[in-house]
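One chain follows as structure tokens, the form predicted on its own.
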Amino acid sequence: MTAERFDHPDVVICPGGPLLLRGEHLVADADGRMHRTTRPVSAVCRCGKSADQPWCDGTHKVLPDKQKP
């Protein structure tokens, strides 16, 4: 078996962040709706506090440590 060689990943988990996702995905939001990604990287809100469910809006960025993925 060999390995693929990626030039990058599809999917980045940014620590304390949010979820990074590149290229084509559907997201299931908290009611099970599907979210299509509709631009070359999007960025899905991990801390559940994100006022644009199930997308980040950088609310991380102002949690504490104890809140925060």
Second form
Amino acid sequence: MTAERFDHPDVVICPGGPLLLRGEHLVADADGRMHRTTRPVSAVCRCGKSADQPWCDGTHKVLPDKQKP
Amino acid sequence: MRVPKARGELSEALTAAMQAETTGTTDAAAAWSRAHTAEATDDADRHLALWTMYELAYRGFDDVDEALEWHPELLALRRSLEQGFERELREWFSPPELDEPFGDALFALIEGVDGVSLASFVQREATVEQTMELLRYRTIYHLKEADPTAWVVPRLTTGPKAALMELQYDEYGCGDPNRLHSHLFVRGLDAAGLRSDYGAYVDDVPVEVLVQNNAMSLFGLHRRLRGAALGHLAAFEATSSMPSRRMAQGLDRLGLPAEMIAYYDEHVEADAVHEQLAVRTICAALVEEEPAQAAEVAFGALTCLGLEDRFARRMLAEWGAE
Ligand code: FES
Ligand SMILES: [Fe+2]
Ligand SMILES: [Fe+2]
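Mind giving me the form predicted in complex with the partner chain, seeing as the form predicted on its own was just shown?
Expanding to the full complex; the earlier chain stays at the top.
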């Protein structure tokens, strides 16, 4: 028996939602401000509508389909 | 914590049996036979009895012998209450078949449930008194936040197991006790002048809170219900970010302490991550390995949302705010 290899990407694009980042990163927001990740996995906003930039705050879920990333 | 105040014949008989076993001063066999034949006075009585028996698996009671957790008489009584409870849940929350891809379908199922939101009420119109009441009731879960789901870990195969731990690690503060989510809530309670000792408000909570808590313990304690446990987790996480923002805004509007606001702020950000993990990596991985669990995941998700809706309706009715 051989051990299975699992996909475990560092960056995951969630359909219609954020981009997940695994591990420690320094993220520059749209205004060039720096934000260090603080958790094992972080969600970076892709829709531009989060009130907690650069992080996702779930707002993408209430956007009309056309505006979802 | 001490054993909660009995709410009827059944919880009273259970308390008496546990006491008899603990102190050895009264006839334990007679006490158990009374507990087995006692009719629950009402739902609150039945769910308090179940809650009390479950609690032996978490933190126990200062006035009960901890060996009772695995006492055959107690387990027999627990099992009979669980069977009735699970039957009810399956009747109330029977899930539709989910399409592919599973992650999108699960998100859609959760978004399609239009439950009443206590967070919206707190955000806009709750009084300080109502909000403090809600916070007291939330202690029953938030002080054991993530614990019922931790039981699921050893029951999973490699993929979903690693995925669940990735989420749980964050709930448990990534190893830093100061960041443990239940501890953030303790800090909020202390700052708000509420009691933060475990189980402090169990005598005050409405039956709907006991039911919510019991559903999580039922799912967590039975390997057979691992799919429901993870579906419950997914629904919980996927309905947390935006409501947590509303809670934070409501607490701020009412001038409640920064520490309590911080608990909800943390959940805006954390649960935007956790919902993706719970739905896409945890539940999807489980269903990929065990396709038969898809319906169980959906059942668990609907249970989570349905029971929160019942609690919310009860509170709004009590506050005359429907
Ligand atoms: S991607 Fe979630 S709020 Fe923008
Ligand atoms: Fe949490
Ligand atoms: Fe979470």
